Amino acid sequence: MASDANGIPELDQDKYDADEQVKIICLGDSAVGKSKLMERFLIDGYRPQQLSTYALTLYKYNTTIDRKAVLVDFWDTAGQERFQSMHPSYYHKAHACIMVFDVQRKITYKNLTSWYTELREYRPEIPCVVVANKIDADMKVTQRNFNFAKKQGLPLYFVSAADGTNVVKMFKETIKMAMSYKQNSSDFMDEVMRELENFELEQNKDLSLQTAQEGLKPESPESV
């Protein structure tokens, strides 16, 4: 899917090399409220772009950072997370990650470990925030210790997609982290994936050339 995704306008990931383009991915189990958080943040006219072929939903957000116009693409899983694994292209060129769990469902918190392990396999360095969603159901959860974020040294936000608590703050601070990362890093994994893509392209070219040359060979006497 990676090569196909890079070949159509909606998923041309080369655009994320530009200074004014940022990619932020969302991770977490189904029904933890990832899409609802997006909609709450972009409530003044969000335009989700459904890409069902790639099991993605893109949310675009325009902002200004340090007097510079920046376009942020938020990538939502659109159901892929049910398989407990994402395609590598989902992580490709991401500048930050928002990892969400539901405070009412313990399993979604336990599964953060798996999501984080996969994230670091593809994106070892990008900033990541942990989001405890649905606190409106019981505000007492904000007094509990969620050691996963502390153990990994990640920021933890208690939010509610239903009433908007801390949603704007969380998104805006994540965008700033993404921009800071982009401006100050040379991500090794981007280089690795780019080299792999180039290698695959060269292999395909060589195979096509070999096939064409074999088709032009004269028939041997034995075959006449």
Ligand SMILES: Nc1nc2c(ncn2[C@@H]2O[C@H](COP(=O)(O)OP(=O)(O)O)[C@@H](O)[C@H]2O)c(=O)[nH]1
Second form
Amino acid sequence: MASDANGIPELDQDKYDADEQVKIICLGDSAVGKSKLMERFLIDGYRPQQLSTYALTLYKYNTTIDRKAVLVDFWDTAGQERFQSMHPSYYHKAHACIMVFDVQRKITYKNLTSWYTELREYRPEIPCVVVANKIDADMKVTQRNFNFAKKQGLPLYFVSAADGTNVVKMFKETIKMAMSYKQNSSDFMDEVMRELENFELEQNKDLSLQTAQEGLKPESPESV
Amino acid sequence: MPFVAKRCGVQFCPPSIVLIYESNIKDTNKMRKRIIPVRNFSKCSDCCMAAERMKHHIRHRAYLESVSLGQLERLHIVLRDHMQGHSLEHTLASLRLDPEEDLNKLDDEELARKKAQMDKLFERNRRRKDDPDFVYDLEVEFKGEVAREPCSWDEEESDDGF
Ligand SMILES: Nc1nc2c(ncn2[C@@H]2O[C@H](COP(=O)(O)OP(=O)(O)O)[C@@H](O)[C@H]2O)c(=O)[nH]1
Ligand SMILES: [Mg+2]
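Please could you give me the other form, the form predicted together with this ligand, since above is the form predicted alone?
Let's see the whole complex now, leading with the same chain.
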């Protein structure tokens, strides 16, 4: 059920159904620079909301697209990447994904495969960008092809959170993609399908546990 | 600067920081050694605070002027890890960046040590908001995909289904 995937009592994720609300998630290994990129983009003052129980940080960003006010929520992990997997509520209702690796560490590039697989399990359709961060450390990497992005048909950005190269461009283009996905997607159908699938699963479980009503309650927050 | 630090290290027993320095006083230019005891320091102490205390200590600060706070903190970390029973090897590895290491496997403190190492380059290359030549929306065009060369990281492609 929707409330299951929602998973975080403090946060009403139904708000992301509203026209002017967008949710963008960051993925990638520890220390690739996800948080530094957020801070660089929101340089003019940001007040991240820490949800430490869920190893989660939220950044809010106000902007206008086509003369319409839009509120973007960026979701950043605060340690959950350690498990190389995120709780389903992280993906729930996301409209775009920023996937980051560190150009100085091959393993973070190789791990994109598993991050991407997990993303697609939950959000098969949302736009996703691949971000090669820390190019200030070695500009030569910008002359290389990183096949992962090409193979998956994803845009690749060469950026540096340190000197700022292409950070704002990458974020702005991702927000645009998120908006246009939101306006044009068959998201609603996805949700309905998912609900139906969940319903079947829950029923099976409920029968075996003989607690038919319990199945409708949200999961306990400890499971995050 | 009357004293210029040349090398520094630690001594476990009793816990102290050892400093080899050159004295510029009276043109002697001789290498000297100073042993600074680390007091009120236990395996639970905050290394950053302890380092700061030492750096500003009225009797030692002149000698420590050319030793960075970061380095003093690392020396305290070596001492504290030893008190916690860690080997010197373990500690030195935790303070070194190994590009092959999987940082997802580290706990908070270990990860913080790695990030502190990364911060050196980050701070060196950083453009700040109050720099005169700061550009918020800095865009740089790089070679297009066709003009770029293959990356060695993609080489074992067939093995791992990348
Ligand atoms: N040289 C360089 N270092 C960076 C850059 N971005 C991040 N870092 C370093 O990488 C470390 C980890 O970044 P952080 O944002 O905490 O990574 P996260 O775990 O993915 O959120 C930081 O402490 C910085 O020292 C960059 O663009 N250039
Ligand atoms: Mg982070």
